[in-house]
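Given as C-alpha cells, the chain that follows is alone and in the form predicted alone.
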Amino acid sequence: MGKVFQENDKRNTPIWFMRQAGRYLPEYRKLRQEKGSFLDLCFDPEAAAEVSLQPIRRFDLDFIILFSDILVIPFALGQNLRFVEGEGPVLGDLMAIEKLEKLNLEKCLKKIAPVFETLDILKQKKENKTLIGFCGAPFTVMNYMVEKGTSVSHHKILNFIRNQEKKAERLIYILQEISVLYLKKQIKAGAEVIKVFDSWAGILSENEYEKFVIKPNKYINDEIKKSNPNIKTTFFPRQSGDKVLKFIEQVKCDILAVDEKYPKKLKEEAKKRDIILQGNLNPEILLIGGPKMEKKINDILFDFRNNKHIFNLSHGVLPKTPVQNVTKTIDTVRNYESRKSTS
C-alpha cells in the first residue's frame, strides 16, 4: 500500500483528480496522436501505463489512477464501441438479455486483458504511489448500453427501467458480476484501490435508487471486501443529494467521492463510519483558475477539516483546462497543510 494510508502519515491532506491523465496535458495529446483511436491507446499496456504516469511525472500527485475506460464492460460483453472526437463514446445495439446471460464471464475479459497487464507495469513503476483500479458502477455502464452513448435527457435507460424492469435487473445483475470478476483481476494485477463511478446515480428516484444504485454498489463492495479485506474501497455515486446518507448506511465503503452538493450531516455520517471524503472542487472553477479558484480550494480544506479527507474534484479534470490550474491547485492544497501544521 502507498504512503497515503499509513497511519504515521496524518498532517497533509493527499491529492489527486479524476482524469488527471488526459487532454489537457500537452504529453497526452501527442501520445494520443500517435496511437490513433482513443482504444487503441487503452488497449496498448506500454502507452496506457505511460499516459498514467504523466500527471504523476509532472505535478507528484499521490495516487495513479488506471488510464482505461468503464466502457471497456459493454466492448467485453460484445457491445461494439468506438470514440469518435467531439462526440464521445457510440455503442452499438445492445445484444439480447437471453444472449448475454449465456456468455462465460471470465472468456469476455479476455478481450480486455491489456488494462491487467498495464497494472502490472504500473505496479513495478509506482514507487511509494498508492495505485487506483477502476469501473463503471453497473446503473452508469447500463445507462451508456441502452442509450448507446452519452445522453442528456436519459429517455432511453428511464424508460427501460420503468417499462422493462425485470429485464433492467437481469441486465444489472449481470453488469454487477462482471464487474466484480474485473475489479479482482485488477487488484490481483496491482491495484490497492478501487473506485466505483456511479456517474449518473442522481437521474434516479428514491425506489430507483434502492434498486439500481445501492443495491448493486453493495454487492460490488461486499464481493470485494470478502476476497480482498485490505483493499480500501471508493465510491462515487454522483449528485445523489440527500441519497447519499442511505448509500453510506448500506455500501459499507473506505471512501465516498462528494460532488459539490451533499447533505450536511453527511460530514458527521462519515465520521462515526470512518469514511474518508474525497473531493470536491468543481471542474470548471478549475478551468477558470485564479483568485476565485484559490479561495474555493481554501474553503473546502477548512469545510473538511474535521474529516479525513482526500482533495479531488466533484468530476474530471475538463479538456481545457491550463496546466498552470492544477500546478496552482497543488500548491494551494501542500502550502494550506504548511500553513497549519506550523500555527
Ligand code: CP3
Given for the second form:
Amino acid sequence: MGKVFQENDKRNTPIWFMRQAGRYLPEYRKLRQEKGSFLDLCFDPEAAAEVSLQPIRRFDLDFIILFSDILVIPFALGQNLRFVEGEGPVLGDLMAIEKLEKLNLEKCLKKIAPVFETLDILKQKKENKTLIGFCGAPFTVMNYMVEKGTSVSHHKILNFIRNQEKKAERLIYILQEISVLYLKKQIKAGAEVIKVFDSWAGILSENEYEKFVIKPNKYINDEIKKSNPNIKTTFFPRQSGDKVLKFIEQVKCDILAVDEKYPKKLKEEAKKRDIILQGNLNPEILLIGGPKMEKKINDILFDFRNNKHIFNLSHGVLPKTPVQNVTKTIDTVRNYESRKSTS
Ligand code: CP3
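The structure above corresponds to the form predicted alone; please provide the structure of the form predicted together with the ligand.
What follows is the whole complex; the chain from before opens it.
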C-alpha cells in the first residue's frame, strides 16, 4: 500500500491538488475532446485512468485521485445528468422519495460499474503512489439533486430542508446508504484513502449542520471504519468555520481537508486526535503565481509545521491555471522540506 504519510522522509509533506486532473492540462483537454462528453470520459475506464495519471506523470504528485464526479450517485439513482459546456451540471427532476426508497442500491451501483474498473486499472499502475477514491457527502449531493445544478442562492435546498424536513431526512438516509456501499466497492477495487466532499456544508445553521453534515458524515466514517479499519478516511466539510471543531469531535476521520478559514484551535485539536490536516492554498493564487504565491506556500508550510500535513488547495484547481504555477508550487513545497532537513 502506498503510504499516506512518510515521516522522516526528506519529502515529508506529501502533496496533491483537488481537481489535479482537468481542463488546465492540455493533455486532458485533448482526451476530453476525443471522448465527447464529460460523463462519457468518466465511464470509459481506460481513458479515465489515463486522466487520473496525467498529473502524476507531469508533476510526480504523491496521490492519484480517481477520475469521476460526485454526481454519478444521482445518476446511479436514476436522475438525469448532463454536463453543459460553460454551465456545469444539469440534473433532471428529482424522483419521488417513495420511489427512491424502493430502489435496490446495489443494482443502482451497477449503472456506474466503470468507476470500479478505473480503480482496478489505477491499482495496477499506481507504483508507489497512494490511490484516493471519493464520493460527495449526502448533503452536498442532495443539494445538487434538489437544485438540479449549481446554485448561487441555494434557495431550493434550504427551502427543502426547512419546509420538508422529514423528506430531506429520508433522502439523506438513502444517500448515506448508497455512499457507504459505493465507497466499500471503491475500496475493494483498490482505493487506499477515501475522501468525502461536503462542498456546501457551509450554508447551514448550527442545528442544520449537526443533522445534515455531522450525522451523515459520521455514519459514513463509522461504517467504513467498521469494515475497513486500515483505510484512511478524509472529510472536507468546506466553509464550516468554527463548526469544524464539532465535526472532528464526532467524525473520527484520519484526514481533515481545510479551506482558508479554520478556527485557531483546530491545529491543536487535530494534533490531539492524530488527525492529518490537508490544505489550504487558495487556488486563485495559482492564477497569478510569482513571489506572492511562493510566500503564501512557505507561510502555509510554516503554519502547519507542528501538525501532520498534506499540502493541498482550499478548493479545486481552476481551469485557467498556468501549468508552470502548479510546477512551481510543488517545487516550493519540496524545496522547503529539503531546506528544513539540511538546516
Ligand atoms: O482530479 C480530481 O480531483 C478528480 C475528479 C473530480 C472531478 N470532480 C472532476 C470534474 C472530483 C474529485 C470532483 C468532485 C466534485 N464534483 C465536487 C466536490 C469538490 C468541489 O469542487 O467542491 C463537486 C461539487 C462536483 C460537481 C461538479 N462537477 C461541478 C459543479 C462541475 C462543473 C464545474 C466545473 O468545474 O466544470 C463538475 C464538472 C467536473 N468535474 C469537471 C471535472 C474535471 C470539468 C468537466 C469538463 O471537462 O468540462
